[in-house]
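For reference, the chain that follows is the form predicted on its own, supplied as structure tokens.
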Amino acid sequence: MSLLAACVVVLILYLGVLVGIGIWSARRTSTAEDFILGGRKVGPWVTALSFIAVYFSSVLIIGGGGFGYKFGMATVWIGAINVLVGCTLCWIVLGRRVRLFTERMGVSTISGFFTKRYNSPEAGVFSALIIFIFLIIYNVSVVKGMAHSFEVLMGLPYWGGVLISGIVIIFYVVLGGYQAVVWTGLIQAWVMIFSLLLLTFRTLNVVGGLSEGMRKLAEIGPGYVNTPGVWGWAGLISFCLIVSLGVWGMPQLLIRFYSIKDAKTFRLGTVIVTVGAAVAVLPYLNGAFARILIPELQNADLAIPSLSRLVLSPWGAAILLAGVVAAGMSTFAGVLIIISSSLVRDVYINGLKKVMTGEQEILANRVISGSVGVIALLIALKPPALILVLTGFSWAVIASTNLWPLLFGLYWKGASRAGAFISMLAGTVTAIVWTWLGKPFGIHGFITGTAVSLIVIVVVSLVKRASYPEGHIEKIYGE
């Protein structure tokens, strides 16, 4: 069977199981909760699995492939520290005190958070904007990915691979709200995984083995397998940070914690999402290796799909083109609950203090994030720059709004109303302005977005002292 046949098929079977799981999941969805937490009731194997696939995504696949293509072997570094920070250590310090803490507040968005922790309804309507502006950047990187995969594997043109994979996301997102994003992610990080794995193992066996392959890609330039190598400390060490430590601050990745059933299941979910999430190194290597057997590609973020088509036959190259879809497909998915949700309920219902039943909210959910995906997709056609680099960009300015107001919310009573609003326009400020500059001595604006967000909420917290109505922080602490 030809590469297009296989591609057809497995893609005939795989979307016609996400459109029946949204299907599914609009008959479960009867309040504005269930649409967007799906009634907290979401167990530890389908929440850290879909934790993995909204995480990883077309951007880690596609992009990371681009950047090992790009940079080398060092790039390996990016996806093991996205292991042991950005999955096991979030989980272990933001999980279950998250959890906890929106439950005893009432609150299903991370700007909700904001809202009730610091008695601050600007807090929460500012990072809702945020998150809505900057959250459709990376949606355009996910779809980017996913596009360029059709392109290379099934010879369609860039905007047909746009407007199929957006527009199934769009249908089922539509109808089954977290529901349907959810219960898609589980199948969807089995497809990324197997797809992954798949890969390597051929990839492996046509370079030689990983020793071999080390030898060869030395012979094309030393940088290629030295750390830093070709990308120096500062650019490493930068993107480690951001695609690490930044998803604490990244809403479509913290809602798994508000929505697992119970904070009793979190240590397994810990376990699950830790040796899930060991396939990120993959991505990076295959980009490496890429470099050996095609050198000359002129877009690096082709080296994947490009690779796929060299090293695999045509049912494990569609397999392959179903997991890229998979995991942008989960993605896009989760943040358009995301941007709905802060639109609706943060922005509208809680910053405009509009009244709406829970029908109608249900209803402004589905209408926004069709509008949203609408909106992605047609930015989409003509996206600009590197995978990675949209990614870096989005992540630095929400994480420079989020991280530190959320983790000083969780552990720290004494930040205030004051510090952590101003901390959040600090933050966003600098990250803009850093990245507009072009990065001044290679340091990106996630590094100086987080710094003077993290100095500014402390130093205006101990000016400005934390005065709240009685009870209020008692209440949340669960004191």
Given for the second form:
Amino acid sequence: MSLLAACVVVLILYLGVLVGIGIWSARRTSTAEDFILGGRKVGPWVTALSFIAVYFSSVLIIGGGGFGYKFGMATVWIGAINVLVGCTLCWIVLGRRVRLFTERMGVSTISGFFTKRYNSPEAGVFSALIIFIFLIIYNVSVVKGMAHSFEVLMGLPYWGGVLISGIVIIFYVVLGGYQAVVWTGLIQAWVMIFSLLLLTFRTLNVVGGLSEGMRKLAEIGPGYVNTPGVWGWAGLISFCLIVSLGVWGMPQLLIRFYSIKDAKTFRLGTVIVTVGAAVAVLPYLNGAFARILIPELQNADLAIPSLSRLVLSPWGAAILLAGVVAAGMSTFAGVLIIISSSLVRDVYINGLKKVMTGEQEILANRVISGSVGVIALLIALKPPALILVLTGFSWAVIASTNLWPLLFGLYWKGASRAGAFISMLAGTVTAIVWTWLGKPFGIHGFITGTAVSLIVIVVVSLVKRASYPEGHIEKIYGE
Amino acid sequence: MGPFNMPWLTFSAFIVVDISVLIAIIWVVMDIRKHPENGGKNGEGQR
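Complement to the form predicted on its own: the form predicted in complex with the partner chain:
Complete assembly follows, chain above in first position.
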């Protein structure tokens, strides 16, 4: 069987399942809370695996493989720090507190958290707008990753890949909301994990095993096996921080904590997410070994698709394509829900003080998530720059806005309304301006944005002390 | 040189992944001891 035929069969089956889940979820979605949070009754397996699926988008598989190809084995550190900081510590430090606090405050979005915790509608609206703008950018990069894989593995034109993946996602998100996102995420995570293991197994076979692969790679250049290798410490450390600590401020991941069934399920969830996320090192490893087998690639982003064509059977390559598409779809879908709920609930209902019935809110979420999906697809048809550069930029801005106000809001009663809002503004402006200036001294906008945001929230909260209505903080902290 | 012809510093990345699993398990054990009756402070978050 040809590669094209295998891809068509696997994708039709896979996309059919996703569409089915969308229709099934639509029947279980009767309230706005169901659409946004799945009614806060999602179990540990679904939560943890959909967390992995949303975290490790096609950007990880395609872009991570590209980084491995360009910079060598040192990049496996990115995957390792993803596991430790982005998953294990994130769940331990944020998970349960986010779940408890948001339940006590009765909020269902990260922007809603800022509004209630800091008694600050301006912080909520500002956060929602930043999420809206920069998550669209992020989604564009996700679609780009998926479309590249269609291009290489199936010979489809780029626009064809964009449309096929985009239309299916929009269909199931608009129909099934959050429930469709997490249940498809569960399947997508398994497809992604299996396909990465399959690719790694075959690649190691072809290069003669791990030791032999490392020897061959060292022959090409010692910089490809050493740490920090050809990349250098500054680039490696700052990128590890961006894609690991940055997660702590990413709403499409934090929402998993809001929606988990109960606080107890965090125990099993934390172990599942850590073990499952271990596959995060594999795209980098495969990307590095792709240099041995395909030394003259012009575009590093094509390392994984090209490698899979070389080492996998048509069925294996088709499964990998499904894995890449799965990774991208889950992320894209998760982001659509966040954007629509931020706009409808945080900007329109809470910010502009408009009243909506439950049915109107579901309809508004469906219309907005569908429209935002179409906008992202249209932008992705003529995409700018390298995938990871775009992602790094949007993550930098979102993390600089949300990270410290969230963390301090959970752990420091003294964090004040003025401190949080000014910190958000300062972090956002710094990240954008720093990137616009061309990253002076080679420092990424995420580092400067979050550093400024951290200093500002502490200093301003100490200078302009928190003064909340009586009982406000005690209620949130459960005292 | 570490295992699999890898420099130790590169190989350490894989050790970090193992340590993460260990941290998760230790946290769960400590949490069960701290809150044996349920998973949440004062039993909140239980449905």
